[in-house]
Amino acid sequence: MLEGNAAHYLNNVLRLKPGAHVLLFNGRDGEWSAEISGSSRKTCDFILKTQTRPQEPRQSLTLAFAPLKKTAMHFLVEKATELGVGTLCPVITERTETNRINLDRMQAQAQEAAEQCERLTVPGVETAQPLDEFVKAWPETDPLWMGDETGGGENLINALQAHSTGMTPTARHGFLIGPEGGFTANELASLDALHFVNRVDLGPRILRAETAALAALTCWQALLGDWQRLNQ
């Protein structure tokens, strides 16, 4: 049974009636074809038919980013979901543009994007935390690539290709994208002291934060992510 916004969308936006066929997923049991068996103003009931796709694993890819303003944040959450991010982590930096973070809205946006792109998992959204707390909790054995707008980082493609050798499926990978204006000198010094943080260069142009994040995720998917299955 569906309740809330999902039921409202089927009943009142799509105006589906009993007997209509839909595809359902819950992030755990794969995708199923189902028939609407009944509905009320706030609920929708189904009869499950057959599984159409097995459950896909949640990707171990984390995107940590300084929160953006409303429109840019929505864009980033939507596109990061389409690009397969497993976890979204807002981090508060010294130059963060806004401290107003609606986690419920972010989770709803991630769910809508997952439905739209027919993804069977929904990214997790973590509570915002200060940058130092985020890196303190990051596993020291797993790489965290930091977008470096100063031009001093390693070429991202080279860094990812070097890491692909001996990569284990369970390893966690992460990108850390700073705010507009970048990290401060103090933040960069603290990050440089951590052996698992790797500065990477995203090209010769200064990118907006959301553009930098999506560029990095695209490169990761092409070299290390599930885009690889297209070549198998």
Second form
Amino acid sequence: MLEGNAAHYLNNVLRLKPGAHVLLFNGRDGEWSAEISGSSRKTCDFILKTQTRPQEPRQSLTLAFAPLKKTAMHFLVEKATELGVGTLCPVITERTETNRINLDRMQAQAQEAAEQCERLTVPGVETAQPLDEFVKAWPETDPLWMGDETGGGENLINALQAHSTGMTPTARHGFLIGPEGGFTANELASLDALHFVNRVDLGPRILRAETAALAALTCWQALLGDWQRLNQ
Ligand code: SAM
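Same protein, different condition: the form predicted alone was shown, now please give the form predicted together with S-adenosylmethionine (SAM).
Whole complex next, starting from this chain.
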């Protein structure tokens, strides 16, 4: 049975009636064809038919970013979801402009984008945390690629290619993108002291945070991610 916004969407937005066919996913059991067997004002019942796609593995790609203003944040959440991010982590940096983060709205945006791009998992949205707590909790075995717009980083493609040798398919990677005002010198010094943090360069132009995040995710998917599947 489906409840809440999803049931409202089927019943009142799409106005689907019993007998209508839909595709369902829950992030664990793959995609299933189903027939609506009944609905009430707040629920929708189904008869499951067949599994139409097996469950894809949960993406091991984390994007940590300084929260952005509303429109840019929506754009970032939606596009990162389409690019296969597994977890979205808002991190509060010294120059973060906005501390008002609506996690429910971000999660709903991620859910909507996941449905639209037909992925079978929805990115998790973590509670915002200070940068130092985020890096303290980050597993030392997993690389954290930090966007460095000052030119002090390694070319991202070279860094990922060098790292990819011997990488297990489920290795967890993270990208860390700073705020509009960039990371402070203190933050850069603290991050440089961590062996698993790697400064990476996304070219000679200063990208907006959302652009940098999506460019980094694109490089990762093209080199190490599931885009390779399309070339088989
Ligand atoms: N002060 C500028 C601004 O207000 O747009 C630069 C900050 S930039 C928008 C925010 C973040 O994007 C940076 O902290 C960095 O993580 C990332 N970024 C931007 N351009 C980049 C580049 N060419 N290479 C690597 N990272 C970049």
